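Here we start with a single chain on its own, the form predicted alone, put down as structure tokens.
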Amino acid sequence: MKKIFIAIVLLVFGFRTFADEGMWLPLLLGEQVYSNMVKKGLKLTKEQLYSINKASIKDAVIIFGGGCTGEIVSSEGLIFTNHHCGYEAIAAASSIQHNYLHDGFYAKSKQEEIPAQGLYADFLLKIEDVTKEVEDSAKELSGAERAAKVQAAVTAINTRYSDETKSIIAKVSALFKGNQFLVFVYQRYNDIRLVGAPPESVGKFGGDTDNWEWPRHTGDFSIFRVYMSKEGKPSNYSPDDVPLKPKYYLPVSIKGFKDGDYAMIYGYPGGTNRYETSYGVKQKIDIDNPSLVTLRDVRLKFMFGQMKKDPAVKLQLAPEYANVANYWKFYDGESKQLIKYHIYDQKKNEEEKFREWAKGKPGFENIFPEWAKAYDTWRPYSKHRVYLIEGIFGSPLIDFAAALQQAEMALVKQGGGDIKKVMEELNAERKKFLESENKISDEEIVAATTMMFYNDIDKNQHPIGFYESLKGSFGNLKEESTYKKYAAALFGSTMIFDDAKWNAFNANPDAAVLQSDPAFAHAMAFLKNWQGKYFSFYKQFVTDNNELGRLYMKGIMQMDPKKTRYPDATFTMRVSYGNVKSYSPLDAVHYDYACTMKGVLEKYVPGDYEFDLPAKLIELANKKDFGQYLDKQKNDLVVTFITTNDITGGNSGSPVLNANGELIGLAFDGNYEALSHKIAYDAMYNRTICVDIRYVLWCIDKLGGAPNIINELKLVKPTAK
């Protein structure tokens, strides 16, 4: 066991690095990786980057709301993150009378800050290696037996390291596909308040058209604050709470930078699969991604059709639309880049080398034949699963109706649950559902996705009797009008929208009443068909894929133990390093490293859904009223810039730091030419798109009129000559 652990640690420490690839654990940078950072331009010590005993940069970088990164930028707990990370909280705080999404918002005092219910900030306390404990629990087991033992060990470790009374939360992360286990211990703060956000026309400037694209001119930022009790402890919201006194906060540089300067990004990248097989790449290209893109395209079309008609509907659907749209374009681009850069062939070549090495080695030589069988068994049902998740249950109504299965189980199954408690939970969920539901667009989604399932999924996999019944009542299954009539009838008669029917059911829950509800019947036809016939195939595939992936990774380590490797992203703290850098994606095309206000004005289209701008911004920009935020090299206000840093989803809102550890921007996107980055980093074209901190400050100060926020920051200004 000791030898295995040493081999894994050597992989993290590494012997050499390639390009700017790598999402490194700051705890285990190693001398070689750290030396490379210094060669790139870093001016800080390793202890300044990460320390348990002393304040360091890691203490200023937080998990923001469970899916993004944020950073502490003042001695009073001020948080910077992306606009799209704070989007749901901004929308929740908005109304037609006070539409902060549309108009922007800046608190001029702490009393004006708005509680953001449901948001939290996790601060990393420590990381410890628990590989031996987990491995000892599983011993020589494999497959489902091993997975069960590992999960039990992980749960026990999480429980042991956590302390609910002190808001301490532990999460074990499996690295190198389950060959190493680290426990990450966090302190959680639940009192988070909205401090500021630009108008949506700034924070989402360019909309879906510019999403994942460079050049980019989006002011993607928002501002929050974390509060603690007067005793200095985490607490839920209380008007008596006071701003957090952080261990460390980031200085903010308005000195600027140039092409080639050092750039470092801290954050919580959500997930990569850099050791994916050729089978997985083919599955993505052929089935998963095209299906997801097609289904999301339909949902977006119907939502957008209603949002553009009514500001109230836009406000209502904005968070869900943004969520669906973001990865609609990503998965479309990912497939194209995987094909363009021949990633499938690259994986095949790597696997051939492994096969040669594995010959005659028990535990390794049969990995790929077994993997081929696993994919062959699962592939016929894989599209079905995507069409359920992104299609059938892409409807908010049907998704909620599926949750009513809890009530059915409580009513018909012995030990199925306390029906009174279940109904209390469902009543609360129904209230939230109705607040966010747009019936017109959702009805269109149900009609379209029901027809798409019929046309695109193997008829042998259809719910028995469902489409035959639909045909008998509503008409030809090949005609769109049939599904529209069906959806209209479903929406018109379900008790989910009818308070009188719902209240009667709530007062006297009855299985027959529930089962006769058309929305519930629709959801159950598809869900039970899946659960009864096809879920077992998926479960077995996941077990096989995970186990074979673990063994493949173990073999790769043994095949080439001196090669530098970093673990896949697992939404755990990582640091990446690189440079601010321009690039040339096509023949005769060159992209500069920075975009300026000049480009913002060039894209401006009055009244456009994606490219409109506030009148005050145009006025200030035309006057070139940029104050201390002017970039003297460009003689303009720099809005965004690009770096070679290796990031992925979850890094949204991450601090972009210069060589001295000073904040120069917020990471918010990747470029279209490198959207294969979850599976393969492209050393030539990979770029991280960042909003320049000077544009953020200008929007707060000049556009937003909130110098009180600027005054909180520790600004690092150019040295006077």
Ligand code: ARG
Given for the second form:
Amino acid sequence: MKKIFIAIVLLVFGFRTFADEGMWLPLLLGEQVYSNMVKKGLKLTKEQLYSINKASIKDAVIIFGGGCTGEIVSSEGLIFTNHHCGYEAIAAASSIQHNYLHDGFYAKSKQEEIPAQGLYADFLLKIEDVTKEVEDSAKELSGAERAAKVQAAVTAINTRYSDETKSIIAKVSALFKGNQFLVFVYQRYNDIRLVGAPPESVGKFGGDTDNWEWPRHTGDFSIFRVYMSKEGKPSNYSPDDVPLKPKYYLPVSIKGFKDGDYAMIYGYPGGTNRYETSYGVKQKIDIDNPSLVTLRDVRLKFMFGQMKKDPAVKLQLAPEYANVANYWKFYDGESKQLIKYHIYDQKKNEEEKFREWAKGKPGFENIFPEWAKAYDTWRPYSKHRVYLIEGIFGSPLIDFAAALQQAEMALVKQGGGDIKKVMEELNAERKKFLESENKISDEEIVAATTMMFYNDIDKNQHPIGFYESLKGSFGNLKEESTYKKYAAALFGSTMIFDDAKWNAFNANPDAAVLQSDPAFAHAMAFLKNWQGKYFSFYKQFVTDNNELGRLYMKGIMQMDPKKTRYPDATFTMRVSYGNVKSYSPLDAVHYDYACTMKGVLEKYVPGDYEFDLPAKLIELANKKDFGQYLDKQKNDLVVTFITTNDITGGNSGSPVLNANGELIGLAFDGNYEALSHKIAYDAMYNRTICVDIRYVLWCIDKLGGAPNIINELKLVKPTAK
Ligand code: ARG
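With the form predicted alone already on screen, would you show the form predicted together with this ligand?
In what comes next, the whole complex appears, and the chain from above leads the way.
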């Protein structure tokens, strides 16, 4: 009995020391982290993980389109990423006649691949530590002065390491809240082409109902290819370009895995705040998150109302809708989990320990009293800010109208630049805006958000005269109908929708004409009120919060100098290691580590917006036609699985690798129980949701009929017995 007890204690401790928390910099893995990876099961050398001289895994991992991760999987520059990462490009390549979003698409030859304008791939060339240079420039300064010096040093370093003529882009990243600076140097390729995607009913199966949830049955993948010039250089799209010859590409394993197996994820996590304060947690729970959710609720409702009526509108609004919906659900869940796991109290306790340590230490002892003051000063205006971003400027029309401020500045000579040039840019922006605009839902959004601002924001902070004049022309401010009439008038008379009026303005730009435009006037009433009276509070808060955060982090590192720490995510390359692992979300509930085709069919609802399926998928599934992709243990096709890896948004599309560095899946989501993960990693509940590479290949091969793509891959198959 006692022996078992000791064994259990050791196990728990063992688990703790190797907890799977951490988004590590592959450059600075250190012996301790590397040896933990090996203990967990890794079978590769450090050089194979990251090397600047030899080809290593890092060379196969790219920034995809500026916000996602992708990986190179063939000697001809083939990219795997998520369906939701390729979503905009797939929608842009589609029309009602050739609706690739709806029907899926596979290029059967390179000639059929579709140029994806605006997409790019960044390959990491090297990382260097530039902390000393940045620190030397800022010396003993603090606050805004320090921030300005740091900014100047960072800009100088970026310029020095970048070379536009070679498409080399350098970005300094401030790590450990500005206590360390690394420069990341990338090679950018701009000729990216769409190679394949499953129908949306597979790639987004489960829609927003299943988003951020496990169990999950989504085939969230899409396929692209990087091209280069004939001379082997980065190039903008040209029909003469040839497929990239990558330094390294990932082998793809169809051998399968089991619960507990090693799993490792490379990629570009966007942002975390694991050293967020109790004040910050409270601010999120009380004000920021609920405000955002309330406003997005309304916008989504109006957009969806039009999308479900008309497939053309659906295609037009789908990418924007998906983005808004994704973080609407995220922030709602984040608040719930922060409360459930008592993160506020946890932070309070950590801060108490810090305060004890900081007593009598100049530079550290006043951090928390000052932080409290910074929040107290900012808090009264914080809701106003969310209501502008998510409410007033959540209307695409009003957001575009705000961009016209540049023209006004040029016209009244306030340094807005040359009006001709400004108008050229605005004409191009207007064209884009009109292509993506749905007037019906947008008009509803303007009416609703104008009313919500009136009701929910402190009257003292309203733009002066705005609501009085609205009342004068349209009636009682308590009535919804007032705002509807107002929005209708605004939409009916703005020059932004009226080519004749716009062209006249364009030919002869005039400040008075612009200022009398109702959409512009609406945008300016709110924007100028903010800029004139409240922006300075925000700026001060950001400066204080950053500076106090830097000092707090510095103190924490002095308090416990031996501890191995990973820096918060900053959209720089990280590696996270852990295991494939089942979990228990609730008492008496067990979640298996994998979902199978059986579950896909169980969720199927014919004709449903989120749970419909392609007829061919059902046919193949019923025949159990899974070929070499069948999972022997489950005797079914494994579609998705979960791991303990620590990742976040930006990691979407990331390669999930086994102990040999072979691709076994693509990370595409986090689970609901761990939506507080940006602020605190929970070892019990945190899971990464991945699409199994065997499902991806089955979709391409059997469902998509594109064996040409499979033939490009380096498959690792089970050895015949
Ligand atoms: N939650 C996923 C992520 O942030 C995005 C999934 C997109 N799907 C959706 N139903 N909106 O990476």
